[in-house]
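Have a look below at one chain only, the form predicted alone, in structure tokens format.
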Amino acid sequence: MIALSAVSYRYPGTQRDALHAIDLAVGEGELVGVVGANGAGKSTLCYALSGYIPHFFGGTVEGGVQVAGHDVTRTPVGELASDIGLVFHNPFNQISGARFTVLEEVAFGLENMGLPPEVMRTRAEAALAATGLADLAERSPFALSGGEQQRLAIAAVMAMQPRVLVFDEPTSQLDPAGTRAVFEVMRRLARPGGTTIVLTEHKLGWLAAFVDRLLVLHEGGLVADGPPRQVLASALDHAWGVGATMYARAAQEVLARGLLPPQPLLPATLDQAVETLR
């Protein structure tokens, strides 16, 4: 569903690649995370997958980007958006402006799609529903707060069903309780044969919890991929900047006092952290 080959990245007026030589594979279905310290090329890479790189951007694009059966570098963006849709990490980028209500806004997408109107209720009233703001639909957008506004953005590219979906930071104005939503979510919609999802994010311990596969980027770069306690266990071994969960510095803070046997794998998510200490 997603195949980058040796794919480089310069933005206009700049001397470094923000990304540099990426391979990368994602199959249909599967729950992708993204992360690394800031600057590491997380959004870049979110914005390649997307189209906006380098439709929007501009700048000079090395490889192949194929996305959902699209060559990216040569699509328009506007032919791409059926395929693949991208949540920013500030909502506030991505509400149109253009309607009353979060109902008709979660509709705009689809009104552009040119789809019947029984066909845009019934997407947008099961997106609201999906990101808990079916109490809402008639709420202004801008009455919404922060967090609404967040689920708001990621309702309305929801009710697109894109085959690839990918966020930026999605729950970065979420507290626990809507983060786990969103998270639970996503988990949904990515199985065999469903939606690609592709996300960053900083909150580890979800990502542990919930993605198949956690990628490291640095300085541009993709130094790691794999499971999530296996990447995370690396990452704390080299300078990328990604830190650890929470069950981590608690698994090494009990391991220093002599309180557990060397372990090959810290815990990444609570669930491993009790396993762990029995």
Ligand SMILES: Nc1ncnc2c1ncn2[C@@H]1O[C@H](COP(=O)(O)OP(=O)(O)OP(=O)(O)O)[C@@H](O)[C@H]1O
The other form holds:
Amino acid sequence: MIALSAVSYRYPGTQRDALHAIDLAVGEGELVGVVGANGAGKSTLCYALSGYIPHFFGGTVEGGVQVAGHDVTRTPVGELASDIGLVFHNPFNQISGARFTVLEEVAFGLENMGLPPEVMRTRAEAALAATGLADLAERSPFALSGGEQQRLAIAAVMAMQPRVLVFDEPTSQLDPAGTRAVFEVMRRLARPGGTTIVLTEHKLGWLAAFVDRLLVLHEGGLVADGPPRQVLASALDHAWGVGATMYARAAQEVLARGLLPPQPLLPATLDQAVETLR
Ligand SMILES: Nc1ncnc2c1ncn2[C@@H]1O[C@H](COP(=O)(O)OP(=O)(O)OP(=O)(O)O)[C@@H](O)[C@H]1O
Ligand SMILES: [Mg+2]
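Next, report the structure of the form predicted in complex with the ligand; the form predicted alone has already been given.
The complete assembly is shown below, putting the previous chain first.
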């Protein structure tokens, strides 16, 4: 569903690759997390997958970017929009300002798709329900909290039912309950035959518990790609600026005090920690 081959990208007027020689293949229905330090290239990767690079940001992309059957660098963003959805890091940027209610805002994105009104309504209501916004359907989009706006941006993109969803820090403004709701929605959508999802995220514990696969970007390069527990364990031995989950830290502390025999693999989730410490 996603195939990047030797992809490098430099923003206009800069001297360094923001993405460097990235090879990546993601299959249909996978839920893939992307981590990395500030400036590692996570947002840039999101823009490259959804065509905002190069079409909005300019610059030139080297290598091949194939997503949902499109040659992304050669296809206008408008044509990509029904197959590839992007939710930006700052949800406020994504509210159109053209509609008066939350429900209308979600339906707005569907208006260009030529769907019958009752299908638009059903899809919009389902997306609001899935993101916990059903009670706010008649509210103005501008009278929402940051977290609610973030969920609205997710609902609006979800309602278009693209084959590939790209989320840049979708839970950055959400409390633990909102974060759980978003991860559960992503997990429901991403399944064999379902939506392919790539998300960037700093909340390692949630990634470890929910994603199929974790990528690490470091200075624009893809330096790790695998099951989240393995990748997070490997991140502890590298200066990628990724950090560790609290469960890995707790296990490290227990190991350091000699209370546990050396472990082949540190835990990354609560369940794994319980298993390790038992
Ligand atoms: N519009 C731009 N023009 C020029 N350089 C940019 C632009 N946007 C990002 N960069 C540079 O590209 C690199 C990657 O930035 P990017 O925003 O992708 O990082 P990130 O991993 O998303 O970081 P964060 O965790 O802070 O969101 C950084 O060196 C950044 O300074
Ligand atoms: Mg970013």
